[in-house]
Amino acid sequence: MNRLTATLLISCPDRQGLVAKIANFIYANGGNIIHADQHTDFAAGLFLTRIEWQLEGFHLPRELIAPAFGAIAQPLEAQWQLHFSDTIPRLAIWVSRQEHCLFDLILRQQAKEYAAEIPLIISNHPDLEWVAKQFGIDYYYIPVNKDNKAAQEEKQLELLHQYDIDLIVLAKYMQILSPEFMTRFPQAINIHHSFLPAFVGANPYQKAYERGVKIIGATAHYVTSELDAGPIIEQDVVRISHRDEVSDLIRKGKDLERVVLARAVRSHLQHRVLIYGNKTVVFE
């Protein structure tokens, strides 16, 4: 059954009684908690939690929940987010020439594996416009090079605003976003075709083959101004053998990339990821 819920993601300095204080806010206002998880990073001295409750029977109107909880969060020195389950995020998928992650995300969205809209695809190549047409998604070809990058990023930002986009998914978009762009639109997830921090940058499968590794991986992470160094959301690996050529590594890697990116996007959309520093907690 689809029940309207609210979710709080909270991080704050660790101290006694935090679980009780947060849970009591919901209980005192008639809420029924349906999911709760927490983690303490003792080295950082941080308490992190995700708590979700039903809004049916909750005494506070949704517009008053944030200010009411804010009064509790302030003395706790907490950073927090409030999300409602009937808010449907809007994704922009960015691609270059490879279609495997693009197809996978669209098909999962069409199958209602996660609640999101995909109104926009942006690419630095025209090759995948046929995919967008197949699913009725608007496609914009915006070529980027070192001479026009700033101007083209302005066009991209205008489109993100025009389509009211909440999250960019770099589904094999083989370009680096500038620090200026990330300052203005920091919500982006990238899929990298290696088990980071190994083989950062281009051609990781060739590098892995030359190194003779026995496993390869894929990593989904939030994008930052530093190449392939943002907070990691999801990773996985597959074994390879001495018989595998670079083409085999690429084939096996593409399978991983689909699954790892899908998991990361789903966790983000379900508000299960908390970033702190350059790390994440991903609540189950």
Contents of the next structure:
4 protein chains.
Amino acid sequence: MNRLTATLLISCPDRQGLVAKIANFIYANGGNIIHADQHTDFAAGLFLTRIEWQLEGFHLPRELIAPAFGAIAQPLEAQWQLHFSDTIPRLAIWVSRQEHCLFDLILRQQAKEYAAEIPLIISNHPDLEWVAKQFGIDYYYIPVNKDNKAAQEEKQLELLHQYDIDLIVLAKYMQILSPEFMTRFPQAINIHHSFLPAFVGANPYQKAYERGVKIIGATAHYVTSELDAGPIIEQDVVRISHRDEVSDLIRKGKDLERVVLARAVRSHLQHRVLIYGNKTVVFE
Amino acid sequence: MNRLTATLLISCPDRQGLVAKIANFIYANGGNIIHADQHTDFAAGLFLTRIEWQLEGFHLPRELIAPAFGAIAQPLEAQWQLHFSDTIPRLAIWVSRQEHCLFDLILRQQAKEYAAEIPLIISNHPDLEWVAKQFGIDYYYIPVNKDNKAAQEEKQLELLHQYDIDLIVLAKYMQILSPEFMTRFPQAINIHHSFLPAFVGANPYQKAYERGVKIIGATAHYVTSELDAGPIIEQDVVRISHRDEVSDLIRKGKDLERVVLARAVRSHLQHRVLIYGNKTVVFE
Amino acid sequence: MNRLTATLLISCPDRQGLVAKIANFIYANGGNIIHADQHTDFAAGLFLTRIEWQLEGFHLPRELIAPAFGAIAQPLEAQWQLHFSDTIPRLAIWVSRQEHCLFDLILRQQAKEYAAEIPLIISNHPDLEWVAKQFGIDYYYIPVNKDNKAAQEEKQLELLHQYDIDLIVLAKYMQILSPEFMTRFPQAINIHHSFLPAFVGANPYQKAYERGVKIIGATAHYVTSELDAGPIIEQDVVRISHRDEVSDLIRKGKDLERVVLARAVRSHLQHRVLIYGNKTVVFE
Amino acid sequence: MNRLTATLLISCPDRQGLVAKIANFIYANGGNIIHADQHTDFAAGLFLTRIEWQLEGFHLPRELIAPAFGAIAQPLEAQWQLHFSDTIPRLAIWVSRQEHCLFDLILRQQAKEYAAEIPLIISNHPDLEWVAKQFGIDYYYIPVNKDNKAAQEEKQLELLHQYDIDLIVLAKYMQILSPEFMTRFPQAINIHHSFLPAFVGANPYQKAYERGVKIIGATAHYVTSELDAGPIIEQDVVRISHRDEVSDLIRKGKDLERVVLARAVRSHLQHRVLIYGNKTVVFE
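Since the structure above is the form predicted alone, I would like to see how the form predicted in complex with a further copy of the same chain looks, so please show that one next.
Now the full complex is given, and it begins with the chain already shown.
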């Protein structure tokens, strides 16, 4: 179904009649809802919803949907986003030396699992330029150290702007982005190679090995200024045994990292993720 | 949240405005929706929804909700059920010799995981009467063979009527119910000890062992007149290895059977399951 | 296969010929090995093995096996344990208020999944005495607070001695055992209701909810004087979503706790667990 | 550990002293066993073992190991294989139009997860030649239909011979190999996109959708002349819901197929798989 659709992601204080108000707005304008999902966080007193409808036959012209819904949203104190399915987001993939997540994301984009473009790869190492070349993607090698970090982040931000990037995907980029950077470009998803909050920080596989856990995991999360503490989008795990050395954990972990990051990026691109507080709702 | 609520389960041909119509009905009568979930099966052209709202503050008296909604449902050609959260369903658990599912269901009911009563246990063996006694539940030993099947099913149906039973849970009841029985009491959930449709019929663990599978499963489904072919509610699996003999498969399978049956019964009791065709929607 | 067997669990510095030496000892005495498993931890330079053989036809009388093998083990600097399959270990189950793990362990023992006896239940609450009574097990209510802890632990130790207990199973016993207690009775398995090392300490489900994880876990481990830091025997996880409140995490967690603790106890009772450093090898 | 090792895979009728005999053979010649695993299938009266030792310091010259062990094996009526870790197997990957498994296998080989070479890709479609070119692998487009099947299989066999191939990996090759072909080149692993034996044959995802299962799977197995009935090496599953259409099943299935096939190929290449009857032992 490649129907042209609009999607609203809304969060607001819970009150009576929210479902009716929003559904009426769409129905009154001739829209056909194809997906509607809602969640009420009773502890937080918050109503969260995702609603998607077909634009074919919708009476409101596209450019008037936002102002029209804005008038409804204001008295509800709602935060909301409006997305159209023919707006194709542009991703920058950031990598260091490991290629497994990079390849995975590119191949999914090529197989049309993702409605997205990948025009830009940024790396602090030159190693993976060959992958970029294979697929005709621009690759920028921007080495970062303590002394040049601020300057290099300027360069990175320029590239994001130049390539009109909507989302950074940190696909095993083994560097921390500065809080300043995150303030200026807050849309970034990272894959962490542990079952957070276990094994925060560096070398999680080594730590997992030393602790003797029987299961390892991977976590995809939005990046925030606090390391490994951003809102979690997706996690998964795999069983290990005493036979697995650290190198086996790394190998098994790579399979996890690929699939966990891939699912998180997919949910984000389909506008299924709502952040509230330090948590996410992922509508399915 | 032990709020008093009403739940509507609805399926009807898909058309514009269904979400709005249903939400308006509730909102217009002062109801506060606390859960709403919908699904559109585009292939079947079918709209399915589950909507739950608080009865506190709802202007329509309880006994008028069904007729009032019926007037809305008729032109939509909708099939629908209305449930109130203070109506406590009554379960009959049917067993043969194995006690693991029986204990599990009783303990969940005692721990208030289930809002249900369990007044009746029926068995074709006398073995588990001690369990019934421990928990003060009536136990009827009704042996069944080819010759007495019709007569014994009459007895069983009488008991179901006498105890005012809403749902049969076949918790490792190793007998097939006749099509006639199913016509007269169609509400029954069974646990099958395989990952259906693999290993239909008897001795699935033996068959799984012989085929050399690396994973075994269990399936909870509604019972229909065709053996092991009813709508699936829940499935789960566990990994096995060459070290596992048939007795290990049985042991590992028991843990699966308990949890798969428990989840299916829970979903049913919370009115989260909609059957359509030979499939289910299980709203979460 | 209820064959009478002997099992050796051995760990020693790795060197050539260990498998041959041990296998020869058994073969030379007429033993038939039915299970042999080994693991070499190359980082630690350690060889670990579990070997089980039939006693039928074994030429060495039982009481001479230990001294005879001791003579072989000494020059290898091996640590070892010898177990006979007809020695039935005696368990004390410790509980607080939640009955799910207690019931689970008792039912597995009754179903002969465990070759063990359960003569004793100790609790810091009176709530679960009814369960003990149902199954004819002695129940001791020993409330513990800061002031009486040392005295109550004396009572507990006396009971363990009086009932000739081999293993304590902390089946949701919500109290910490003192280091002194652990020194005097070091054989104890605990179930922790998180995916350790995430959410160490109290209220892990609340913490998991607040962190917004997408998967929760449970961990069975040997108890050491450092809280939640003992060698891990078994872990498992279950997926959660934004729809799950803390009460749902607790409910889903209970199913995990039961099965994770059950598997750990089973592995221990079958002499499949070797502790080394702060880790375990669990032979399958 | 890139140690040079030899590996014996042995199956023979069970009898006393087998572990000792084999371990003595290695120890007597100065070998250091680094992995030993065994399994006894009591029902079949069969002993199966995998034993790996370092060649450094082993007194027997390589070319004498096979004849020397053969002398031991004959009276035991053993079937056995001897492998050296520096013999690099050569794989032919067969594909149709889907590239996900192909890319996955190539990338694992490039990342040195596999000690193998991939010199040859055979396809019944021209679509994936670009992938072969990216990695410098020879690609042969050999279309097959009823009329030319025998002739084309001759060509395929010639290529396998010419490229000195040890193992065929059917990585979503949507054609059946003839029994004659299998007789002449029996070493082939296939990935089937269902949880066998459920949904044997074509279109398993469509069938799974129609049956309404809640979990789908993938199965890697050795190819035999009976369709989808060969010995299973590895299986895995993923949960689906009513929201998943057939296209979602295909997408989720692709992730499964990749990882299940990858694990099976890895186990095979590490000589961890022993076939007996129609089943496998996969030593870990």
